[in-house]
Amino acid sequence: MPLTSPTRQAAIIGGGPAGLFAAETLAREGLGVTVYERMPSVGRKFLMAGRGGLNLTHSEDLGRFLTRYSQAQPILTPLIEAFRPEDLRAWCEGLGQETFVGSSGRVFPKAFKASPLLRAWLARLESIGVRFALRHTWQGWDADGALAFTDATGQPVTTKPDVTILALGGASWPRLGSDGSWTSILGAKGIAVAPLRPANMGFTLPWSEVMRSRFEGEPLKRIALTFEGATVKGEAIVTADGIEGGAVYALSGKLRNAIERQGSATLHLDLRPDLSQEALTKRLSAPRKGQSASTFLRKAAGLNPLGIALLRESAPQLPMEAEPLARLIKAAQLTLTGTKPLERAISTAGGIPFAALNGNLMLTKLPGVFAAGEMLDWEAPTGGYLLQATFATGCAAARGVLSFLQIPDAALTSNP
């Protein structure tokens, strides 16, 4: 039963996942919510994350999974014990959409893909009352302290509810909704926002013309990268002008700073991770008996024309001796200049700092106002990492408001 009259509203500025999960924990608990939306339909990038398989979150140990967070771990740690990875995973099926582990740890919809999810989930937002505005864009607010959006024809809307949660997004693939135009919005209210820059992207750094020609677009499969002390096993992806995929963008956030701080990063690519370089160097030190260098390191090493070509990229003049050609195997050098830009990453880092607002993400220059998703400065790599974040944090945002309205008891939405 709903706790509260429907004459307290809220408004819901976003119709991300975020602002969705937000939407339903209120709606529940009897408030009137109105999400509104500058583009003609919901869950967009949401969708467009699902396309390659919906990846919802991550089943290891909840200790591991929180330290993804790096930086914003101490902060994240007690939004995400209250919204965990099993709490989404019951809140999925709730919804009729099964889940499951996959070999990786990850965890998916069995259906797979967003779309059948999504449909679901509006058709529960339907018919818990929540009400849809499309197409209105966010000025801000007005002289009176009223939300002020422009519709779909440009004309001005004015609103003035209880409370507000600002649910943005961050600013990469703004073509999806999300455009990063609320930082000046904030920023004229007082509230630095952290510059909004790449996360989860790809990386360029200048490749011969044999790799440009020959080797644009060929992936690179069970490797080791190594940043800082750290290693991730996974692949990754040759580009026209650089290097992308998911073991890359386990380190994108290290790497990117390095580059910001000094120009460039030097990335370790172990191309035979499952070997010692002890094992290696036993296995190159075999007689060569005329072959040429290519048909020795792909019979010795077990090398394909793509990892030949990048120990070549790495030094033109491959080492004869067994040692040293194990050594370089083990940690080819790969100079990363520059990262690829916000429009295409995957996720932004930056945002609204957590200085800027209380433990219940209320902005504290704005009473009343919360916020929630990827709007707030934090990062973590792909996994399942990013949306367990931006659900537990609109789970929070929305309990914040019921706590600031006082409305005791507020059941959270896994439990429907």
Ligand SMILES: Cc1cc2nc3c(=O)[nH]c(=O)nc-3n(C[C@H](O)[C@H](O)[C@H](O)COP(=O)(O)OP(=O)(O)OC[C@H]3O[C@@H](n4cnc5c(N)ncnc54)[C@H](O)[C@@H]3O)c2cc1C
Contents of the next structure:
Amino acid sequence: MPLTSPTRQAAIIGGGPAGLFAAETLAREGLGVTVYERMPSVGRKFLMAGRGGLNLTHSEDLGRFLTRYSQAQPILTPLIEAFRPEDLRAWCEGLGQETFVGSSGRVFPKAFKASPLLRAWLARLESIGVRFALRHTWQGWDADGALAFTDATGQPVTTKPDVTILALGGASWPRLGSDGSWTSILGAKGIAVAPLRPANMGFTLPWSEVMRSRFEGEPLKRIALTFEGATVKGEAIVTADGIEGGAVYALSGKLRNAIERQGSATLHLDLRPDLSQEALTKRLSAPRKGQSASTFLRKAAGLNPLGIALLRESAPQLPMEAEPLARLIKAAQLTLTGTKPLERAISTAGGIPFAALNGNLMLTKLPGVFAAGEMLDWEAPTGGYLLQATFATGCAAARGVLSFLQIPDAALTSNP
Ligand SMILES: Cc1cc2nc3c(=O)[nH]c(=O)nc-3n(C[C@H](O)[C@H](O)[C@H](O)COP(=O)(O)OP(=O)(O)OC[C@H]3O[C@@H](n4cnc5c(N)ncnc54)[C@H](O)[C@@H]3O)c2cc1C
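Show the other one: the form predicted together with the named molecule, since we just had the form predicted on its own.
Then the entire complex follows, led off by the chain already shown.
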């Protein structure tokens, strides 16, 4: 039985996974919950994430998992420990969507998309009384301290709930609803929001005309990228003006910071991470027998035309001797000169600093107002870490609300 009177009202602004999970947690405790969402439907970015299979979380050891949040690790650790990867899988399975661990350790729903999960989730939310105010765009607070929205016709709508959870997301893919316009609303309240920047995005670099015209859209498979001592094996894709893809995203935070600091960042590309430099040198010591450089590199080093073109981008005059050639194949240099814009990024860095929140994710300057999800200042690589922290912070903000309203949290009291 709910432990509280249903007259306690919670407004959740933003119908992404953070807001919907907070809504579920609060409605289960008997609060009256309304989710305000600017778009005609909720969960649009969640559905977009489903196009790539919906990588929900990761199966690696929790200690290693938590390191993925870099500077935000100390703050996110207790929140993710309170809502772990196995809890997220169990929640998904509770909605009838079995999960599986892929070969990389990433966790996906078996359906490999978000739509059946979101459908079942919305049915559950409606069954526990969550209301939805769609096409409601949050504008801030009015002079009486009420939440102010505009509805589909542009008419003002105000409401004064007991508590509010802000879950408005970052600013990538703004056509899906999250455009970061909340930063100025919170800025006007004296909250110093860290500038929103792209995370998990591509980079620009000045390719030669040959690269651009012949190799745009070509994948680079089984490569390794190294930057500032961190090496990532995986794949990347050549774009008309740069490079993107999983291995690039994994280093994107460090690369972005370096470009912001010094205008460019030099990435080292290993085209044969499966071979040691010595083994490669041995192969390249074979007689060339009049073969062209391309034929020789294809046969002796197993490089395809894209790999060979990348070597030429790094060193227009390819070395003739085996040892420097092997060194080049193991560490071709790509000088990145810019980041792809935030609108095209998978996620957002920056946002509400944790210093502006208490341990329950309540804004210390705005008692009764909590925040969750990607609008908080943390970043992580792809691999399921984004959704895991999104759900965990949604859960933490909802539990923070219960503690603020002095409602015992059934989930905490029944599972000591
Ligand atoms: C292409 C792509 C693929 C991705 N794939 C994965 C993946 O496989 N795994 C993973 O972990 N993560 C993935 N992500 C990231 C993940 O989708 C996000 O981290 C997650 O959706 C963030 O959830 P959120 O609830 O914080 O914000 P959002 O999902 O952005 O939701 C915020 C909501 O707030 C609403 N809103 C914003 N402003 C207002 C306003 N003023 N008034 C009212 N409503 C407003 C928005 O319309 C939106 O519905 C992917 C992202 C993209 C773009």
